[in-house]
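Shown here is one chain on its own, the form predicted alone, set out as structure tokens.
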Amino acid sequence: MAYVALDTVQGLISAFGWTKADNGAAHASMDLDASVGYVGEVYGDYIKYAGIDHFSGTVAEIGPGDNFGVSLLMRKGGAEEVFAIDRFYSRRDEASQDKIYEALSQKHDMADLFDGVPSEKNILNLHYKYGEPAETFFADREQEYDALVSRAVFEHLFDPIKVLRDTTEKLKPGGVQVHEIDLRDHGMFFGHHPLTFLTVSKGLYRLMTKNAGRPNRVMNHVYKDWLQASGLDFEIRIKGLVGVDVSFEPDTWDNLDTALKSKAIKIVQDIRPALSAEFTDVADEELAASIVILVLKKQNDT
């Protein structure tokens, strides 16, 4: 009921057009070195997962949060322009952010990417679009992209499959999308079974989440079904498993360690009798994935 009340408040806030929020403030809890390292990690993951050496042309980063360091590395690598799209304006400390941009500029020789001293407001060819959800942003514009990326964003979207349809339509031939999706409950039921949030009825869960952007419960099987019908070249890599604290290199389900998969499936089976009706027929292995990476590629026109 507390989540229902909080969600109602968020709905009123959104109705008044207030877009500032703590969502996406990833760097608020990091020191300078950690922030610079995190930016490099995220950028490196995108490059690795996409199977490319660098970004080029026009790129969209969905949900950049409170810092545009990843966009800067994309620009440094060869992207001509980057669109940073966010439903909310993540609160940030400008002085701390300026230090991050200065450190990134020095580390990667990026002075030419700023119109003046390194700071958010001086980044060249960065188009920051906040206050509009991805569900309408891509559908309402003619802009096309060579690449689209996101990290820990799709689980917060109200209609992630619509966003995939729209971004795919706006993806240029030969383009690529990389989306890392965290399918966990984001601490909603901390201390309980990791899939407790899947036991809440569909109607009640909607009341808990429809405004606040809490996890949407669009699980791995939904993405897989859409991708299989899309006609795209795609791969789903598993980066995390339910109840498994061991880190491993993202890979397809068949290639993951058998013991780790068995542990995750057992955890799914333990809660299966209590699952909400919409998940009772979903295969154990689909609910066992806690973090997935979608890599989508559109073939060149022939």
Ligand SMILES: C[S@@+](CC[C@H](N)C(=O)[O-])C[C@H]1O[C@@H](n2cnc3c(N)ncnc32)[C@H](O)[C@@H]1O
Contents of the next structure:
Amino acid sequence: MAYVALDTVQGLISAFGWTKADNGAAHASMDLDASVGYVGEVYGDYIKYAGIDHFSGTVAEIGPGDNFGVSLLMRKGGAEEVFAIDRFYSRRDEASQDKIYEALSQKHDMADLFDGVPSEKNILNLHYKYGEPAETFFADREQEYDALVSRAVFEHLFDPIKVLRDTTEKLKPGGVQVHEIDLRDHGMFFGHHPLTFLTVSKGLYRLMTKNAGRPNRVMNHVYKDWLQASGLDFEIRIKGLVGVDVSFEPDTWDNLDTALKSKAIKIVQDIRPALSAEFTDVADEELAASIVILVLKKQNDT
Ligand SMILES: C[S@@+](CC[C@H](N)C(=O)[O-])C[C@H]1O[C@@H](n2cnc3c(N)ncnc32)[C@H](O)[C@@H]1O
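With the form predicted alone in hand, show me what the form predicted in complex with the ligand looks like.
What follows is the whole complex; the chain from before opens it.
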């Protein structure tokens, strides 16, 4: 019930057009070294998963949050321009952010990507578009992209499949998309079975989450079904498994370690009798994925 109340408050805030949010303030809790490392890690993951060694042309980063370091590394690698698209303006401390940009500029020799001293406002060819959800942003514009990426964003979208449809329509032939999606409950039922949030009925869950950006419960099977029907070249790499604490190299389900998969399946089966109706027919394997990476490619002749 507390989540329903909090969600109602968030709905009122949004109705008044307030777009500042703590969601996406990833760097607020990091020191300088951690921030620089995080930016490098996220960028490195994108190129690794996309199977490229650099970005080029026009790129969109959906939901970048409070820092544009990843966009900068894309520019450094060869992207001509980056659109950073965010529903909210994540809170940030300008002085700390300037230090991150200064450190990134030095580390990666990027002074030429700023119009003046390294700072958010001086990044050349970065188009920061905040205050509008991805659900309308892509559909309402003609702009096309060579690549679109996101991390920890799709689970917060109120219509992620619409966004996937729209971004795919705006992806140029030969282009690639990489979306890392965290399918966990984001601490909503901390201390309980990790899939407790899937036991809440559809109607109640909607009241708990529709305004506040809490996880949308669009699970792996929904993305897989859409991708299979799309005719695109795609891969779903699993980066996390339910109830499995060890980290492993993201890979397709078939290639993952059998013992880890069995452990996650068992944890899904433990809660299966209590699942909300919309999940009762979903295969164990689909609910066992806790973090997934969607990699989509549009062929040149598409
Ligand atoms: C958890 S943060 C992730 C930030 C960053 N990508 C990272 O990995 O640190 C989620 C981001 O998605 C953005 N977001 C949430 N709903 C959105 C929507 N409907 N359209 C566009 N961005 C959205 C939030 O404002 C926030 O910046």
